[in-house]
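There is one chain below, alone, in structure tokens, taken in the form predicted on its own.
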Amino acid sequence: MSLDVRQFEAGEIVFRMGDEAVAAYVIERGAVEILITKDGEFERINMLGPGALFGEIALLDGGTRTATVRTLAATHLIAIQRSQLESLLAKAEPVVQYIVRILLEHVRRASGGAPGEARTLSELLALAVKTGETPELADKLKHEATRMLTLATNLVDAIAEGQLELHYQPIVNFTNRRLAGFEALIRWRHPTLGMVRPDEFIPLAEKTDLIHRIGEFVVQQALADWPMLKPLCDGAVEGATPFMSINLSAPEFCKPDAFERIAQSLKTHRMAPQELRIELTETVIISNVEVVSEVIHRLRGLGVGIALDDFGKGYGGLDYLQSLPFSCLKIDKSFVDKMHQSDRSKQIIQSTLELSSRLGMSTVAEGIEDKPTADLLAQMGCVYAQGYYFARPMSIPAIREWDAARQA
């Protein structure tokens, strides 16, 4: 599905007051004016430029347009159809759907209008100021909503047009401070918004089938890049192999053919199963414990490593260690950050390291940002280190430069 971009010449009407609301619009290029009719003449109440969203309230509310919109220059508008918006809302968490309903009711009551009466986004901004919200908060909410809808609309094209890319963060052996492996981290290089963080677009993808296409891209690209990265790994623990870590979401890992797809990908790219490590969060596990457990056992039987990510952050970590054959624990950054200030965090890390050693699992400490933290974790017996102190996530050309400087 490509973007529905509509082009207008200067002075064209986008929609008129009283029209049925069939779409909301994001201004990609150009500008529009919002008009109301007064004494039989148009009166301008606002102007909007690139990045602005309009027409969304009537779309959500099912009402008619309460103003006329006309272009001020040659303008490109990205149309967001009612079905798109309804699909996103239907797949949103119940609390999000509830908040949307409450906000709409708030608008109706505050405007003094009957249910079904709608306002433009600019009118809502003015209303927010009158009802006690700060202009800064209203602007922030407007910006976030516009950005989210833009990302949701653009994500399909990001996959089709090759805007997604993988960066790789080095994972270092604490013993010799040499390179043991990499974690593949997805990035979206948006043509106008720049680099988009995964925590912005992955949740949107998980609400649609796009997450499957993104997951497939990550697996295939990481395994294809591995022959270029593996020769750089010179610091794996004795008896272990260099490894590539990838993250899979719950929808990906719970697909009926998850094991078969991963096994086939390894064959296609001629990668030894022992060189692949899949990182799973507790959220993935609890999404379908029975299915996840079966896939984990089959992958471990093949030789693939499985890491329990963000260990200590959830509620069922110890239970999963008892029932699932993890090969690695990743200590959550929240504990690493506090270990110098909180003896409790330090003791939790120490207990985790001792437990993993007794269970025959390796450990990775995430989020290491300074030398004192790295030195302390090494003294405590952590196996692998990951964090900005050692290296940030990088493209392959940047990794080559980093490795050359490291070897010099």
Ligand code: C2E
Second form
Amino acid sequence: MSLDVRQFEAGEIVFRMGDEAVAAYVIERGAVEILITKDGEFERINMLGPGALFGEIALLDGGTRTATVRTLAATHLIAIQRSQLESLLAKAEPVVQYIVRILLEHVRRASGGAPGEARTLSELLALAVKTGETPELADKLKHEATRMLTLATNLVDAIAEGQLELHYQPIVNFTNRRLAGFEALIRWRHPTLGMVRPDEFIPLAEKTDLIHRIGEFVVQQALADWPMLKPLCDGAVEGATPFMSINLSAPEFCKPDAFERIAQSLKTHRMAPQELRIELTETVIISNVEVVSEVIHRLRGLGVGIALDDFGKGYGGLDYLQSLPFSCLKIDKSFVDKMHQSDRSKQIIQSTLELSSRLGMSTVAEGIEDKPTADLLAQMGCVYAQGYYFARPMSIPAIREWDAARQA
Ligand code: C2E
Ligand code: CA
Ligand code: CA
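How about the form predicted in complex with this ligand, since we already have the form predicted on its own?
Once more the chain from above appears, this time first in line as the rest of the complex follows.
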């Protein structure tokens, strides 16, 4: 986003009392005076210099200006449009949106333009409703914010009290439709909220050191469960070993001792490095390309597989394939889904499969939900399949049942 800098000569009016308010300003250089009109004359109520912000109520609720602002010298102002803030806010987390709304109400009240007497959070929220939001939206926001705050607060206990568990989703070999490996997917069995999915709490954990404890848990648990899961893998084709995929996020993979810890865990659990596969997304890679590249090279040297996850979802996938020694490409569900919409998408997948095979990588197609998709991908030469059509992620007891049922 480029800065909108506006230049004024000394004595120019920036805005007048009663004007429609659409932007706030930060003084980059120069000075302004804030004036109100009294008995038909301007009266100065304040002077502001570089770094000061004025007109900010506009950012919150628009309306009209309650004072006039005039420059005292040649002045540069950085304008912040209300629409800019709104679009940034729309992308912000619910907690941030919620807090901004509450602050907004405080500012409104303090500035005298306030609609109300609100004190509690819900009263403030009700006011937000009055100022143009639908009750449903406000309720949803409040619900999301409360849930997020609850999860963030409870996460420490979750780890200590063993509420985290790993579920495993089978990955199937397309050639014989039998089991080639598993992907470990974390779940949080929350005492009151039920099962919480990783998309909700991993981003919260990533903001604190908790992510390291989660990463440690995932590695230890997955490796500990492997002796039970490995014998179920009856679909490995020649030369291939059964494998366990785990997901690691940026802070976990970029730790100074990431390689040593993984190597040590493999030893402790007597797992062959070739049986472990670490899935990394583009986000992890771009977080710190140099460190990630070094860890990937060292792990590959040891024999550990590295998969580029969610391929086709981001932008830079091809770039990384050139420079990093991935052993596997995971084609994202969104990409797989598009295959049926157009021949073009199908061609892209076909080329991806060929490229991957030329680079000596295997491919896993993710999120396969029906037979036509599975059959088409198999026909196109994809090596591995993962998706609800074959099996959902399951707890260890559920996997035992699932395995017994498929053998029967
Ligand atoms: P991912 O690595 O892309 O994992 C695949 C996600 O797709 C999983 O969601 C899985 O349950 C879901 N999935 C599999 N097959 C299908 C299907 O046929 N249809 C649909 N609609 N979905 C399918 P899940 O378990 O909710 O995980 C979401 C994301 O959370 C994962 O995406 C991964 O990025 C992250 N994650 C999961 N476990 C861990 C973990 O242990 N550590 C870290 N750092 N991240 C994790
Ligand atoms: Ca994954
Ligand atoms: Ca994925």
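Whichever C-alpha set is largest while still superposing within 1.5 Å between the two forms counts as the rigid core. Residue numbers count along the first chain shown, from 1. Quick caveat, the model's predicted, so the values are computed rather than measured.
I45 shows a C-alpha shift of 2 Å or greater between these two forms [criterion: core-superposed Cα displacement of 2 Å]. Superposition on the rigid core between these two forms places the CA atom of E28 2 Å or more away from its counterpart.
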